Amino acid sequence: MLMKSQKRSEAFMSKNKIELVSSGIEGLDGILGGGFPLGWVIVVAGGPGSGKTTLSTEFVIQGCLKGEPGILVTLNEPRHHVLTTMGVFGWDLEFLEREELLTILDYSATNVLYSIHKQGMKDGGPSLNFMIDQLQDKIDSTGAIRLMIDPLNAFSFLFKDKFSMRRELHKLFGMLAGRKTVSLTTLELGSSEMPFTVEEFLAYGVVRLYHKKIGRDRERSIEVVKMRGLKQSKSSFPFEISSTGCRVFESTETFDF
């Protein structure tokens, strides 16, 4: 009887085991507890210049370089700006597109966001159904594993109240989780020290980036605030953006920015 109970317990544990996806970013997996959980939606939040977009884009690119399809959803910058700004790190996004490893969905134009709003009104009120359906189809058709949405704040003007926004984000996050992607969604904060937001409460994981002025210089750091189901570091760590991308320093060593 004990053996049957033990087998059922082992089967339950293996069935619910969290599968991790390596970030591909130097030093980041160490403070995450091994990587990002498959199926998780993670908010990467921070103030201006903290590195949200760069870190999240590199996560997708590192997957593409290993043959894992990825999707970049841009809500602020038009596609040609993304190609230019990310090109400074030596990442040839157009090549990855031609190889069908990367898909860039450009929702940056005001008329595109208006279309999302207009379709939502047809459904009985403002919603993200139009975008969720398109994104779901693209994930299914490409087999994308890694995804980035930049930034979530762009949705805020579509909704008059927090309840509506929470409802629609819950639908978006649920679709992404159901598609077994690892989705990094950036969130612009006026200050990295701001209280936690609706987006962060809904997400399965939260990473905050800091860009503090110390003396005459600014220094970057990174903190894993929450990652459900994983044991992660509770400290902040130095974070660097160089000409080749991002790096997290797991020790307290000092370095020049």
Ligand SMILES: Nc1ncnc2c1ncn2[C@@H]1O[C@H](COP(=O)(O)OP(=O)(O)OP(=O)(O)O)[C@@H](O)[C@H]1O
Contents of the next structure:
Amino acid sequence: MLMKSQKRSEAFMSKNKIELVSSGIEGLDGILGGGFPLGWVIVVAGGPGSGKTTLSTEFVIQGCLKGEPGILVTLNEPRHHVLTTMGVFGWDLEFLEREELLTILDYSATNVLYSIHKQGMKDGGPSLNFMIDQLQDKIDSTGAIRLMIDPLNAFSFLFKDKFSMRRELHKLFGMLAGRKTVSLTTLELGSSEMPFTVEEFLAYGVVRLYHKKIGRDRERSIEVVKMRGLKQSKSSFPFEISSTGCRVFESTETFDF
Ligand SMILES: Nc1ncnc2c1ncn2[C@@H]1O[C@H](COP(=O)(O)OP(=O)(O)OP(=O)(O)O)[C@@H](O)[C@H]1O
Ligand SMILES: [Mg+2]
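Please could you give me the other form, the form predicted in complex with the ligand, since above is the form predicted on its own?
Next comes the full complex, and the chain you just saw is listed first.
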């Protein structure tokens, strides 16, 4: 009897293991609990200029530099602007495109979002089906592992009600998770103290970036709010953007896994 229950307990132990993908950003893996889990959709939320685009783009680039294909989906900034603003960090995105390691999908023009809307209406109501299908094809044809979608807020005006928005984000996140990607999706927040949003509840992980005014200056910090399946850090950590990109300054906090 005892043997049987012991065997059952052993058999019951989950064989599912979380596979971690190193972010490649100095200091970030430490505060995440090792890296971003493969298959997770992460929301990177913060105010204007808090570093959402830079951090998420660097994550994709660091993968490319290791030979992992990546995709940048830009919904606000046009392609040429992304090339310029990321170029200041010394990152030549066109080189990575030529090496077939990076794909930039530019959905920034209003008419592109309008096409997404129009196509959705043909399908019976506003939806992201058109974009999800295109993105899925790109992930399959390039074998992309790391993705960035910047910012999720661009979709919000396509939907009149919160239910449709939640349903469509759920569909998008489901496709990304099913394709075994690590997707950083950015979210614009009006204030650092803003209550948590639908996107953050739906995501598997949430990182918030802060750029708080302290006296006459602003200080950057980063917080891992949630990372399902991992024991992440409890604090906020100083975060820096310099001419070479992003850096997190970890403390000596320890983790028990
Ligand atoms: N070489 C550099 N050294 C220090 N800071 C820099 C450098 N280049 C750019 N920055 C800063 O990095 C920040 C870039 O922010 P980024 O565009 O990633 O923010 P964001 O959160 O995506 O903003 P938005 O909501 O406007 O899209 C800007 O505040 C910019 O001033
Ligand atoms: Mg941005």
